[in-house]
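One chain is shown next in structure tokens, namely the form predicted alone.
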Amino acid sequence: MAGAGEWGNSGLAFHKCSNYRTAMAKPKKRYVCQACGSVATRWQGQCGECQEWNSLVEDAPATVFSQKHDLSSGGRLIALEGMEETGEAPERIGTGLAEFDRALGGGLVVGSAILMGGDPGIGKSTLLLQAAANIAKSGRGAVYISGEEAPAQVRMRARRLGVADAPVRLASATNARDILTTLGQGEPPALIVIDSIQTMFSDQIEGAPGTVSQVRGCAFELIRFAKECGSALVLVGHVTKDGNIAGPRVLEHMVDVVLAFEGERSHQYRILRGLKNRFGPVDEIGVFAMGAEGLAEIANPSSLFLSGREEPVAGSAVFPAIEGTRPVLVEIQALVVRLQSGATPRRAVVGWDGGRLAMLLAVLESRCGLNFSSAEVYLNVAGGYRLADPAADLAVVAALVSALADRPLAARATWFGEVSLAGEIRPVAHTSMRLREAAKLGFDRAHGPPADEAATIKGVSYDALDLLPKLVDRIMGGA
């Protein structure tokens, strides 16, 4: 009997299984003949009732759910809310680095996750570790998981950066199921780091660690417990050449912050950029320069990017950027060169787009009547910073002519608008704000776009200026 109890529970398995299959089998293929609309299951090059050669064409049916696969009932009522409910603003948990904290809009937030990206030995590893100490030393609990370096690599970097008596819990691992299962006995960490994300595996997905199927899995659950825990998760991602994280693109969707650590590998400095923010603003950074004792923070990070020089220099324009709510002056150097042979004029950039100082060669020859077409272009944003912000187009320009002309520009002077294709000096935002850092810096003069509220800054005499042709008037006369 207890056979036939077995085969008999075995047969309504396998019939439950069948009936599964059947409603979840992929709709077969059929092939309409083009001209007498005969169908026949399978392609052959004459249709059966017309004979005509080649009219059968395929037509997949329209796929039909079932009863069971009717997803307009059966799961439960979710709750509703209005626009007009208020709720408490999200806890932040401060990292003890005023920039980390605000590149994050204001420290880490509970239960949130952040990808940081980064080219390798730009200090990511140094700035987690870092936070994580000074989390650890407030009474928080901080956990460092790294799948790149054992626990006693991790001590050594400790000792150098002057935190190995932190309390902050170490592992080597890269199993994502050993991971959550060791994070979820006790009480769960007010921070986890995961370094890196491309070296963690699930034994539930197939695949090598680092393929789109584990990265986009592993990163599901670990995001998933550290929003039933509420711990703040930082996710630490590789970058391809091009500088973009490597893996899915679904995993910046994923997570709640994308930061991007940035910087030359010759330069001291680096920039923690906010790429994008659920709890903050967006392009946020914050400066760090990077020392033997670790990251350092910088507070004014304006008087880095600035030569520091008396005597004004033939092709350098003082810029006051914009980075999120935050403003800083940096150098732009231009150098132009005359070639005296047919060579093809070649055009360098570092820290802007070329394709965009390709748009300001073209306008000031065609509507300045400058010639750039037999020289060489050279274009510089000093200390190794990269800018993005467009109003930094009369800067460049103001550059390019000082550096044609061999005239410098006036000294504590800044430029900032937008160019267009017509030669108009077009208006850009936070004028203001660009306007007080420069005066706080010592510089007495700006050139930009017409704005009325540049008459508000004290101690700034401002130039206003709307089209190129006066620009290059003021330039060539010693402005």
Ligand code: TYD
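Positions refer to the first chain, counted from 1. We call the rigid core the largest set of C-alpha positions that still match within 1.5 Å between the two forms. Values in this document were obtained by computation on a predicted structure and should not be read as measured data. Compared with the form predicted in complex with the named molecule:
If you fit the rigid core between the two forms, you'll see the Cα of E99 move by less than 2 angstroms. Superposed on the core, the two forms differ at G342: its CA moves 2 Å or more between the two forms. Positional change of D256 between the two forms stays under 2 Å at the C-alpha, relative to the superposed core.
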Given for the second form:
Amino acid sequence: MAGAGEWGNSGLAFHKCSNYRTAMAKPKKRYVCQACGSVATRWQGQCGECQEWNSLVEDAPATVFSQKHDLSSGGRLIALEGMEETGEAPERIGTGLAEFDRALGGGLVVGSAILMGGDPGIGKSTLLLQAAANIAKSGRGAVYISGEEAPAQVRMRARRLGVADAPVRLASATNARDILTTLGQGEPPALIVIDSIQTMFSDQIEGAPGTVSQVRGCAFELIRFAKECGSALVLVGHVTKDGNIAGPRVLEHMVDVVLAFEGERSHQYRILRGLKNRFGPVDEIGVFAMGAEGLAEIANPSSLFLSGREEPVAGSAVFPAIEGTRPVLVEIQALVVRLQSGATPRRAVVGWDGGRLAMLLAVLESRCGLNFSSAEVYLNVAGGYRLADPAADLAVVAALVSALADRPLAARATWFGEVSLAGEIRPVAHTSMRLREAAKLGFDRAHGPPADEAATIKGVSYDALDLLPKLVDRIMGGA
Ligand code: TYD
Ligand code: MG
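I've shown you the form predicted alone. Could you give me the structure of the form predicted in complex with the named molecule?
So here's everything in the complex, that chain up top.
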């Protein structure tokens, strides 16, 4: 039919173009989207990939290398090596902040590049100045380059942090060439902080600072310097409204480690989370509190989450959720109010799917014999969270049963798993990530579907449940 004709045509077209050198004689213009980094061959008002308006900017033409150069000869030979371990762990430098080191997987790796993203005002500059001061005090060189603040401002912050006496070398600069020339003089420092990569520019690259080509080009040169000289390089990255590091995703591909610094600005707690780490695990987090003298480490973060939860309350269950690729602990609260009159009971949900709540209530009724039909049911996900993770079912059920029976759940227990219409508790993804996060935050018990990986997590006793009636028995029995 029509399809067969198209196949025939494309075959012909391919044949015509097989002499591609003549076909691609003129380098084509290319346009790069400043929001998502996708490349288009002609300018258009809206990016075809991410639908952002007015984001396409002309980039340097892609040269067809094979036209000008023959790449198949004339190069130096490279050594191809075996896969056997050489037994050398990468050399690391401590930042003097155990929580920072933990998020890095054990400190800064010599010659590595780290990208730190976070909302404005969250404390990125503060944390990095504290780390730079610690490293400088330990006798290793630390350089802090700010593209956003004058040295006087950085000095003022250092005074506030009580580290003004640390021999950190400061500069306010944005020209990558100046920075690299300066860093190339004398002994290379152990730590280089660039605050932020979006303010850097190179006179070799077209476009304003912050554009994809500038950010990519400057990051490339800085990373190359760090790798050659064995310095640890930290690039601060701005974050867009939706929480991604501004500029191209390529930046995340170029660096060895990506860290996100998170928290509510109105709240004092901050979490430093590894999103990518070529030298260690990514599910480690570092917890800090922002105070009048900078960021203080929180060695026992469960105190943070359990504050206000000293007395366990009926109807509250803690759920280790996965947000995108990140684990986060969320409290689910349920309230069940028995109605005296025959009025239609209300069901209200904040932060979760109302249809799913109705389904779970029906499952509890038909599989476990629990009667919610003459009671009003309210469900709330604390902290204004919206949950989309199907593993929330079990925590919701635990909160509902606890509320109905007026029996508080154990304060240090977490609940996760998907519930089927038949009343089975189904396996979910990322069990070990959920359990590690729970253990890190001081939760030592977990109830969930049968999972082999659960046994490998230290510090958490795991209660594998396959059917909902068993969960109800556990709660009635005081789990
Ligand atoms: P900053 O490190 O400048 O944030 P970022 O670099 O991520 O934009 O921190 C800014 C906020 O932190 C600012 O609102 C003031 C507050 N802060 C403190 O509360 N205590 C301190 O000791 C310091 C230095 C800052
Ligand atoms: Mg800053």
